[in-house]
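Next up: a single chain in structure tokens, the form predicted on its own.
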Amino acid sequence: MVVSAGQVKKVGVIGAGTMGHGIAQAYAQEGYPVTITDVAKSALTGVKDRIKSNLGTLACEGLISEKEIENIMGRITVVDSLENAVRDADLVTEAVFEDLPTKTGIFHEMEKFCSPECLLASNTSSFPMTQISSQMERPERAIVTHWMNPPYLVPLVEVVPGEKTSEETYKTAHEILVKIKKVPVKVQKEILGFLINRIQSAMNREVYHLVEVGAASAEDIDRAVVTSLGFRLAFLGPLLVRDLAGLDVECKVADTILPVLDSSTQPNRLLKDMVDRGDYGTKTGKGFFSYTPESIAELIKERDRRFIHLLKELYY
């Protein structure tokens, strides 16, 4: 047995980084008490400040009221151990860094402390739940719920059952995500990377190639994507776009273009060179573009503001 969506009263989150703090926020916004922990004490020290800053942006854009901020923050409790995070939880989401042995160990450990009915979810972006749950006594209650960044704004959550995940577990995960205003999409096969990372990786491979061969500047490539694909894909999926354009036209275009697209099976050389130099993007202040701490803060604020406008227009 696993809890039903209606029986979920308390949520635990393991990992307080980029994804974990946003997932905790999403549950707290919809009324759930949340406990959150992380092995990195530095992540725990700043987690409430990050969430409060996010909520401030939501309030400025009218998605929540200023009065709600204090109530939401009051539902979030930072704890110092995995045991304290999961002991009384009905649903737990693991959101630690992408390392299979670490995730496998956490799921094995969680079973020692959580209730037998507690649903255990992983925010992994690539690993199958069948592997993550390999050391569990009750793998039927484990499932992947892969959120998108920033998780408190982007609607989609990919839901991926493992080989032993029960239908009951899938149903609870799906219903609770709908309840907190997310859009769950079931991935029916445990394919590496699930849906979005596979689609995104295919596009990015060609984008990196276009930069490498000097087809256009990084600024213009981004501008072209935002004002065409991004504009359409905000509410039309790629298959519907193709239907509207005509599949006969698509077939002819594919005949011409596919033979000359980048088909490498290794990371692009330009990308690898940047990583080898330590140019990781906003993490280090330089990637395809250059950043200062001030410009990063402003970029994230503007990103969230625009996402909120899109969210209100399409999903509220």
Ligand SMILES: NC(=O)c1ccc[n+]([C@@H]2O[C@H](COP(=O)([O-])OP(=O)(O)OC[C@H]3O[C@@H](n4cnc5c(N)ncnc54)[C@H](O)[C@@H]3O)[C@@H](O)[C@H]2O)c1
Given for the second form:
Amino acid sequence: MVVSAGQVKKVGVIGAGTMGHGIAQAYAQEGYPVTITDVAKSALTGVKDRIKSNLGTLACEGLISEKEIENIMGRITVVDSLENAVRDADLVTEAVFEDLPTKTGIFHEMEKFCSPECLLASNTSSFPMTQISSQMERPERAIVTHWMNPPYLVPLVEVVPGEKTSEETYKTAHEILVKIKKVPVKVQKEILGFLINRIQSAMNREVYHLVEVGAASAEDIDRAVVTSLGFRLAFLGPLLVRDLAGLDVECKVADTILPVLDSSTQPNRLLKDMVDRGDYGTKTGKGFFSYTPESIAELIKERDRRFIHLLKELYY
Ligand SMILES: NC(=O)c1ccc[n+]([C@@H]2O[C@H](COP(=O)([O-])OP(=O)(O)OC[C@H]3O[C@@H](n4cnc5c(N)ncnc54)[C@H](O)[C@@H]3O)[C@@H](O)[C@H]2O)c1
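I have the form predicted on its own already, so could you send the form predicted together with the ligand?
Let us now look at the entire complex, which starts with that chain.
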């Protein structure tokens, strides 16, 4: 037996990094008390400030009221052990480093402390739940719920059952995500990268190639994508876009273009060189563009502001 969506009263989150803090926030925003933990002290001490700052932006844009900030913050409890995070939870989401032995160990560990009906979800970007749950006594209650960054704003959550995941677990995961205003999409096969990381990787391989061969500047490539594909894809799926354009045209274009596209199976050389130099993007102040700590803070605020406008326009 696993909890039904209606029986979920408390939520646990393991890992308080980029994704964990945002997933905790998303549940707390919709009224759930959340307990969150991390092995890193710095993550634990900073998590509440991080969430409060995100909520401040939401309030500025009118998505929540100023008064709600304190209520939401009051629902979040930071604890210093996995045991304390899962003990009273009905649903737990793991969002630690993308490392299979770590995740497998955590799922094994969580079972020792959580209630028998507790649903256990992983935010893994790539590992099948069949592998993550390999040391579990009851793998039928484990499932992948793959959120996107920032998790408190991006609607999609990919839901990927493992070979042993029960229908009941899938149903609860789906229903609870709908309850917290997310858009769950079921991935029916445990394919590596699920749906979105595969689609994104296919596009990015060509984007890096275009920068590498100097087809246009990095600024112009981003601008071209935002004002065309991005503009359309905000509410039309790529298959519907193609149906509207005519599949005969698509077939002809593909005939000419596919043979010249980058088809490499390794990370792009330019990307690899940047990483080897220590240019990781905003994390280090330099990637395809350059940043200062102030410009990063401004960029994230502006990103969230625009995402909120889209959310209000298209989803609320
Ligand atoms: N960053 C993204 O855009 C994104 C999107 C979707 C999914 N994911 C996935 O989400 C997961 C987390 O990614 P992130 O970007 O938040 O990483 P992150 O590095 O920002 O945070 C991971 C956190 O996990 C903590 N941690 C590591 N081992 C732990 C343990 N045993 N117990 C408790 N905490 C532990 C770390 O201290 C760290 O604070 C990964 O599986 C990643 O692939 C990331």
